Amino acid sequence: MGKTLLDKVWDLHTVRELPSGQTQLFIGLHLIHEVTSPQGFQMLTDAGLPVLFPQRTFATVDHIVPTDGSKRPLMDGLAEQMLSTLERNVRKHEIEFFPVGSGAQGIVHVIGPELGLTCPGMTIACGDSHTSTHGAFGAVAFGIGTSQVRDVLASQCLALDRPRVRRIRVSGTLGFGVYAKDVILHIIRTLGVKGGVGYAYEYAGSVIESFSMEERLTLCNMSIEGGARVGYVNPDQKTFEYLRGRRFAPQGEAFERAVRWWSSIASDPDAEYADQVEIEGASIPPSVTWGINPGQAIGIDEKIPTLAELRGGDRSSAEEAIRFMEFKPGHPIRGTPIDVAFIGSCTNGRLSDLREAARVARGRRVAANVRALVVPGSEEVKRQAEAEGLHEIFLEAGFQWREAGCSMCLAMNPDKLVGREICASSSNRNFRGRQGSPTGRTLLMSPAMVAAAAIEGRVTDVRELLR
């Protein structure tokens, strides 16, 4: 019987069977960002530790960043203290550093990939929830607490356990105005926001198989989301191109070696897997989220789903949204009127997801009632797209252009929502609170579909504006 790409790198990566049944599994690359570490190097110092592999661990700014200019000190004396206090442990440690100004800088999970630092075959952790974004390219990644920030800092390990695979295949082709962003809300619908739980996902089919490596990256972001830790798509050629050449990646006959092992740790074409889903991609339409999670979600054509239409364990959480969100079952989700739009994060602010956005906006206007941002994901992002001159195409629409970071993702910086504001959003979540006003509504949806409710101040089908 063969095997799965998990088991292969999670059985390369084990030091031992622990007593628990858990594994103790070797982590080869440790990102961390200024949120989560100072926690973690503070248990350190209070245990007298070092950091036993700093060059297994590299760090950037993202979550408390201005976007709109970032004089220091910063303003919010947490957040000066929290980048302060990275800055201090770097230096401290050895630990490669990358801040802003540096080129290099950005969300983590963007900085990662274009860097060459994530590759095929790693175990990856991160004190994020969304490091399964890391999975695109044929990795084991996820998200961990701050105690097991310590644990990687100090040990290089983590005692985890290890989750079943389940395949998901898309099959087909995406239908016109359809993207990653809503292929991935529309599987998390189809299985819940539960259904990963002790599962990884292994994506595949033609539709996965045709997705750029941008895309393959909004995929696996968004894993977490629906209960999974993990979410991964096999490595193939355009992983290996994409890899080629940058900085961090194998270079020269190390990179020819490094290509022929990471094709033999796809998975084989007799693994088993624990479960197996199929879904037509021609299904999935333009999709918007009406609720509270980000498995409540509809096509752009639907209605709000009535509490009938819901099953049992859905309406609790379904009675919650519908009265946090104000908005009515059986009417529908087109039309709603937006305050904000926010084009960003570390699932829609890469290269690709600005030029689709930039194709909507191309001689229109924001309209009159509407705040819109646009964030890249990385210095060098930001970068390519002012070369490409998208940047001119926002300002020239009305929206605002920003400097890089996780911005109003989760506002845990100055970019926020205020009061009841609805925000049309390219990131991950529409959790309460979560765009930093505890009454403000998210609505989440692809870059295009952000740029598409920006300019007509509403929810609207993007096909109409692309056509």
Given for the second form:
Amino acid sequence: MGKTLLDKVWDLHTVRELPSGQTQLFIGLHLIHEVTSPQGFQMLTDAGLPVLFPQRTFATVDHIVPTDGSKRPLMDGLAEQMLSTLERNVRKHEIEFFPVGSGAQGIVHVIGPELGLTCPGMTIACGDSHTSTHGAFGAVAFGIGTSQVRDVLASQCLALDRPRVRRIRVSGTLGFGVYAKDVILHIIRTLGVKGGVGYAYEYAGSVIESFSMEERLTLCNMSIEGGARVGYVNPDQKTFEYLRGRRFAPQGEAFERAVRWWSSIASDPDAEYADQVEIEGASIPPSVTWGINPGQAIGIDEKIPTLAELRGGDRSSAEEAIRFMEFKPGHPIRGTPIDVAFIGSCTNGRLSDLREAARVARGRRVAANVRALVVPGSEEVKRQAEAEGLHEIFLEAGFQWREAGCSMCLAMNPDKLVGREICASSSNRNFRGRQGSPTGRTLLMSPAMVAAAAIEGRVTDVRELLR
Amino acid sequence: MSAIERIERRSGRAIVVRGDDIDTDQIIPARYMRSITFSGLEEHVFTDARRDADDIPKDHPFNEERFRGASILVVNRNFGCGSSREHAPQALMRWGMRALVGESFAEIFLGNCVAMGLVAATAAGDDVAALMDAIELDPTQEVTLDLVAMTVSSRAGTARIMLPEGARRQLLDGSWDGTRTLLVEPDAIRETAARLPYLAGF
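Instead of the form predicted on its own shown above, give the structure for the form predicted together with its partner chain, please.
Everything in the complex follows now, all chains and molecules, and the chain you saw is the first one.
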């Protein structure tokens, strides 16, 4: 019987079986940022321990950075303190850091792949739940808490239970105007926000194979929203070509040797899965969330469900969602007026996302009552977008063109919703309060759909603007 | 590192927070994570559900006098989903929680709880419902989680609880404070690193 990629990578990185029965797993790449690392470093100092493999941890700043280009010291004293603490920690422990202005700064899950740090067959951990993103390269990547950040710093290891693997095959082809974001929203809607607990999701099938690396990153990014801590795609020629020549990827002959190894860690054709799910690509519509978790999504042509239409287990969350959103069950989501449009985040802040949004925005104007932001996922994404002139399309259309960071995905910087505002957002979470206002409302959708909503001032079927 | 603490049982008064899919943004909104320590987080636990925009208290168990001093939190399904922020269980622990019982927990949240020595056990839906009702009827009663017998006891009776076996053993043998355990065999760590193609130039 063959093995899955997860099993191969897990076995290779197993240091030993712990007395608890868990695996002591070696972490090949550790990424840190300013929010979840300071307490980890403090715990390390309190324990009198050094960083065991400082050359396997890389740092950037993303959550708290202002995106309006403001300079140091940051206006927000707490943000400044977090940033300066990170700077002190990376200096003290000799950890490579990509600061603002380095050309390599950005959202940690955007820069990892961009710099060639993220490679197939690695175990990758970061104090951030969207670390599943890196699975797009055939890595086993997952989010951890701060005590675990301490553990990785101290030992380059974690104590973990091996997940089971569920293969999700998306077959056929996608319809016009349907994006990777719609695919993952559809998967979460189908399997539920807790359906993936205890599982790693292996995404397969012709739709996934045809995806670019950036589309695979969007897909794997939101695995955690379906409860799966790990999501991955088996590496293939696209993966290898993406990595060729990147700063931290193997170079020259080592690259060719790497490709041979990377090819060998893909799941075997006869691998056994704990569960398998089949989804027909053509059945996936452009999707929008109507509620307060990412599983509460519907097609743009569908109506907000009535409680009677929902599975029993989904009802209590749905009731809360209806109460909070103040949307009418049985009414269409299309046409819902929006106040803010946000294009960016580790889900959809990459070059291809900005291209798709620009395609919609080109030659059009943002509706008068809408505040619209485009926040590139990294300094490199911003540079490339500007080289293509995408920023001019956005600016002419009335979007704000910002500096790289997490921005309004979770509003730890000054970019926030105000009051009851409704935001069409390309980010990953529509949780209450997520975008900075305790009463603010978030509708998740693809970047192209966000651009369409910004132009029309209301939730719109992007296909109408693409035709 | 602190001395080894073996956790076999947790006893105390309990508090009930009903609802599925309570995410870590609800437990502690990101705006309170702008800090380099965890101290003071307890003041903001569930803050958006507890206070309105004018800072007027809303109906929420954490605002109720009768639940004051509780150390066991009883919840429903998929508690702690979303962001990996350890700030969420830290806020609960600093409020006074020593154990959670729920129908299910999100995976990263559960791992964070274990790493802090905060017990997070699951129980069957009917048992959680009965426990919730009993606690709301009489919040003064003592609730006990026994990790050896794997039971939760209250005036609703005794019900079975579950924990992933690895997590349970970590709590019982005190290895939940993980760093020490992970550093027991440094040579094995080096040997693993040495056999990884990507750390050896392929």
